[in-house]
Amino acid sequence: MRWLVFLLLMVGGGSVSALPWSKDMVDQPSVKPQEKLVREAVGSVPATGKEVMPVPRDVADVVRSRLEASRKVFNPVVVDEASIARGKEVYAIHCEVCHGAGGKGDGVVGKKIVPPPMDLSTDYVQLQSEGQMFYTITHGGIAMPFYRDAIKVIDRWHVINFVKSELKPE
């Protein structure tokens, strides 16, 4: 008898001082799609290279380093076939869905979204310097979300010569 209640002490015991296991999922961490649980330092490397700009602090500082980026940030990627061809494909998985095939902002998403995005055809965009295309790719803009972690530094300016080539306002 007495082997059978320490059996069950130490059986039955353990679990009852167990962590309470159902509040496990309630009590973690939750990150939203596109948002990070940490910033990096100011100066860290990314794990895919070093990006060409610091992220923004707030949406003055948005304003500001876009414009700052049409003046010293250029294009380093040869408008070319190949280049419009992968950026056509970079802009097909991750820009199609709100700013539509034709880049009228009437994507699936993108007609559900308020204010609705940029319609990316107009002179607005078109005579953006690519330098500030490319800050608002990496850094988002008002209601447009960062892809610095999503698209690859090369393939952004692949995006950006496919945008300014065959996205001309008619």
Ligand code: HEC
Contents of the next structure:
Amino acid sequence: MRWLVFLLLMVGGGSVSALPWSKDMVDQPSVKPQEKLVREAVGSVPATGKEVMPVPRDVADVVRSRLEASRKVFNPVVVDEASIARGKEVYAIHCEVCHGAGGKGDGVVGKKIVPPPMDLSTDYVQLQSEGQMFYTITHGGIAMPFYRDAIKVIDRWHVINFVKSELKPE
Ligand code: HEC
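Switching forms now, from the form predicted alone to the form predicted together with the named molecule, please provide the structure.
Now the full complex is given, and it begins with the chain already shown.
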């Protein structure tokens, strides 16, 4: 008797996946890939293809291009309360997990990354030009991800204003 139950389960179990209700996840009301044109929501980041800085080829190119950006790219956003406040928001959303709330490189995810996230309060970072930082945020680093498609240009400048005004040591 036990064997019969076992046999039925084996046979029954095998056929369950072929029954119609197993497709519920697929047939749910949702937009399928390439089904129709979906307009991006208002305020989402447009892929304009107008990014001025070319994507780096390798790590050496990142380092070289960061320095070049120092000489060529300048911050168009004035440092004021509104900019710092927006920068703080962007920082909390995108950077804090790695660099930590105080910028020390001790965020929850940051603790697991090699090389570890840079301490943003150090002179090495604080004395950098804004163009160089912009390049880092736009194209990332060795372990740091790039944000050219996730953070709008204007918000990248706000976050730089925040890092430079609020994360420098007392
Ligand atoms: C996934 C973790 C991670 C996130 C998120 C992250 N970073 Fe980083 N960051 C790193 C790591 C790791 C380094 C050092 C090594 C490297 O260049 O990748 C670094 C380095 C830096 C540097 C110094 C680069 C240099 O050598 O000149 C700056 C400036 C910086 N990050 C700013 C930011 C800002 C601003 C954000 C948010 C927009 C951010 N990071 C988000 C991991 C991260």
